[in-house]
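Below sits a lone chain in structure tokens, taken as the form predicted alone.
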Amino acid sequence: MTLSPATLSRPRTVGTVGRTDVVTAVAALRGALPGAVHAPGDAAYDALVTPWNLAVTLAPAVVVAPTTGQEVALVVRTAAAYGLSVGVQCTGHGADGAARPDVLVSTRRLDELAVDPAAATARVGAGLTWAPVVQAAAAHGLLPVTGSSTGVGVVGFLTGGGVGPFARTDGLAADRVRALEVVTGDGELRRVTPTQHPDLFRVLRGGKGAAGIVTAVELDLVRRSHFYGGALYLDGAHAAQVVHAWRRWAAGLPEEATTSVALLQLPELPTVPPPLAGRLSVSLRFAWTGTPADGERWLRPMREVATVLLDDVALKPVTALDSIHADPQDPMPGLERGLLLRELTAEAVDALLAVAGPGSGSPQVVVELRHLGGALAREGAHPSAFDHRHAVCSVLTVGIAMDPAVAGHAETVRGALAPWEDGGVWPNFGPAHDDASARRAYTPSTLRALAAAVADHDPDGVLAGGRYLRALPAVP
């Protein structure tokens, strides 16, 4: 079945979908990209729409796979013309259950790379994760600004901003993006620059996918091949005097440095080192960008504070970044919660320890603090949609979705550190999807480009990602 400009124009309503619109939709799309359309049933189904994020279940009525930025576009054209909505995922480390699409883009045989070695920049495809980016660079002495995880999508990580283990030195990753290639609601293909659609460029860094699909993007890399860091693992039982020290230590680091501290309580598996599963440890974080007999000066009082389960701070190659944080690499169900701090006192470690510390019954797998300022504070040459850049401090919890427990307990944790509380979360650890999360990850300024933008590009609603835009009061 082919497409005639007269079906691509046809007005409807999204929203409003019947049976017979899913059925024609899911016909035109397999005439027009065939071997690209899976709906239920089909073998590729449930690969290409299970999330990262085993917690989050969709259930779109079709997954397409594109292969162009052309072809997404014809997607959304498509869906639009039969009413239906169309949300976007690569990974689905960040998925969000609340869009609930009726179409679902997978961006992951977009997977054009291209490194300028001489210009110290890439171009990569919306369905490549960090790691064959990272790879590349790292063959020309150079690295991307990326994340704690190299399993995380590209995209996904820059459209939220991108706060990674460098972040103190190297800044926010969406102010390295040099331009994005978009199809906006509307179905047009879009190339964004400071100068070409500067509203696009601003919203869609920070704004996660709330104005457009993203195709592809161009960034700055910076010139590093190696670094001195990884993680210091050491006695659950001493928790309360090593992030006590990290608060001091941490506040005159100079930007060389990027560092965190996290209670860890991981659980007895073959992937878990034998010293730290099943019980309470503290994983120091550090990363140390200039010399590295320097970076072990900063680091050696860090190292008396208490007994070290496991050591794996040493002079590293780029590729090595994953060992700063260790994330886990295998998809697991996972609840996370995001805040973020205008000050850590000793009061605020207190706080957080009654609730999380030894003794308390925390159910968490990881409460984490990040120290930050440093490049990170600094706003970037062009406008974003990237908010809450001077706070001092973020937290994260990360539990077990199946445990009870885990939620009421988020909000425990962010209770006990509401005197502290700056109000904002970062867009990557608390997505905007209604009125309160909206407010929490945006400024009014912000959410008024965020829905400016959405209004233009996308007229008729049909990204789901950006519908929490047109449900919200005035913005003053």
Ligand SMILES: Cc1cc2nc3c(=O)[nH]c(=O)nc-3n(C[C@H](O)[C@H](O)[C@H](O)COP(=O)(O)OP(=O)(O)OC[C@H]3O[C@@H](n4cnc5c(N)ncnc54)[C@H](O)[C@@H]3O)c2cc1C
The other form holds:
Amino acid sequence: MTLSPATLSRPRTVGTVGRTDVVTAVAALRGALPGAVHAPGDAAYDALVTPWNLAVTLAPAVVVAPTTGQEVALVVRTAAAYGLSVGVQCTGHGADGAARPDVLVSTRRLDELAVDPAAATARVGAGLTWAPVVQAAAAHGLLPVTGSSTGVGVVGFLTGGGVGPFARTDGLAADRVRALEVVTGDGELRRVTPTQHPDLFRVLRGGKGAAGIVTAVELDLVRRSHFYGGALYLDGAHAAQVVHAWRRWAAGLPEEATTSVALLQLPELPTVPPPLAGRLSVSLRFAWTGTPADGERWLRPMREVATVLLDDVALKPVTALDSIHADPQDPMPGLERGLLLRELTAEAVDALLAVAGPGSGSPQVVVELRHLGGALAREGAHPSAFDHRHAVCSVLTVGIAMDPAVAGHAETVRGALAPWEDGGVWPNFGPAHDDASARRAYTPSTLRALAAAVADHDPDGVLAGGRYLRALPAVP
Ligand SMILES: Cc1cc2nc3c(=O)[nH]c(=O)nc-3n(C[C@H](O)[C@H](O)[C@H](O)COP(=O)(O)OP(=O)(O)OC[C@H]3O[C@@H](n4cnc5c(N)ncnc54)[C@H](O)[C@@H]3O)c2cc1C
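Next block: the form predicted together with the ligand, after the form predicted alone:
Now the full complex is given, and it begins with the chain already shown.
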């Protein structure tokens, strides 16, 4: 059976379906997209549904893996016709357990990739992670503006704004987006640019999956083949002198430098270098886009601040960018909490060290401070739904979700830093799915723009990612 708009009845009210409707809808989807529809019990269901973040359990009635934007539109229209809600997942690095869609669109088979070396642009299907894009661009001396881990999905990262390891040189990743193709909740596949559907162009860059399922993006690339950078791993016993020295040093760095510092308590695993396993260490990340000699000169004082356990800072090809943060590659059950600071004073560092430094009993695997500013602080050429350009520091805690102490301790960290907190959170580090988190992620103006885009393009509330906007009390 082929479903077209004409064969679909008016949408049932989304969220009011019973078991029979689900069975009928799954049969309709199977008829429309043979081989792409997987229900619980199919091997492909688990492979596509299980997120990278193993702490989150997703249980949609069905997962569909389309291969084109038109197929995504067909899935949305079919689901809507049977009153089912639709969500989206690529890798599950930012898995959203709160959305609970009936139908999950896995973008993994939307895998087109084309680099235009002369224009320094790329067109990327929504199923790709950054890794193949970095490889393809590097062949031409180009680099996309990625996050710290190339295992993260391109679209998931960009729809959250995207702050990467070169953020002070390259700015916000979403500002490099030239165009998006997106299926909105009304089942339309649209091309979105600064001049075509500018309302969607604004909210898709920062608003995550609230206003549509992106099927492909077109990006500007940066001309860069190498960087001087990586991480210095220092003895955690000296965490106080390292973090205080880092704070003073980072404040004077030019825009060619992006840096962060992380208190690490890495487990004893084969993937963890022995000098870092089972102890507190401090990772001082440095990504320098100027000449290697200048980078080496800027970093020199930090090499002397405490005992260096491992020194991984060197001139590297851009394909080695994962080495800067050295994030885990394999799936893990993580619990992340982010916050932003409007200033980072010596007192703020002391407050953080008291709850997360040596002897504090912190259960977190990672407590990270990212130094912001530079190009990140400048507005992009077009409005977006990323509202946090003026924070000076991002704080992120990552712990093992099953550890009962982790969530409470993340609140302890937030409480300790309250005098310096600006109240916001990056959409990528704090998904907005309720009133409180939405108001941390977005200003009232952005929330109104998001709510308006969802009302205009998803009148029946088909997309689960936009549901929280309907439940928000009126935004002043
Ligand atoms: C190890 C690690 C490192 C990270 N580093 C950084 C970093 O340096 N900077 C940073 O900004 N963030 C970072 N993040 C956060 C990451 O960018 C977000 O979690 C991002 O949403 C992951 O995208 P994904 O597609 O891989 O994950 P998924 O869980 O598949 O998607 C997460 C969300 O992204 C949205 N989304 C995904 N695909 C689509 C689509 N096709 N259309 C519309 N919406 C979509 C949806 O809201 C979805 O719920 C990191 C996360 C991890 C786990």
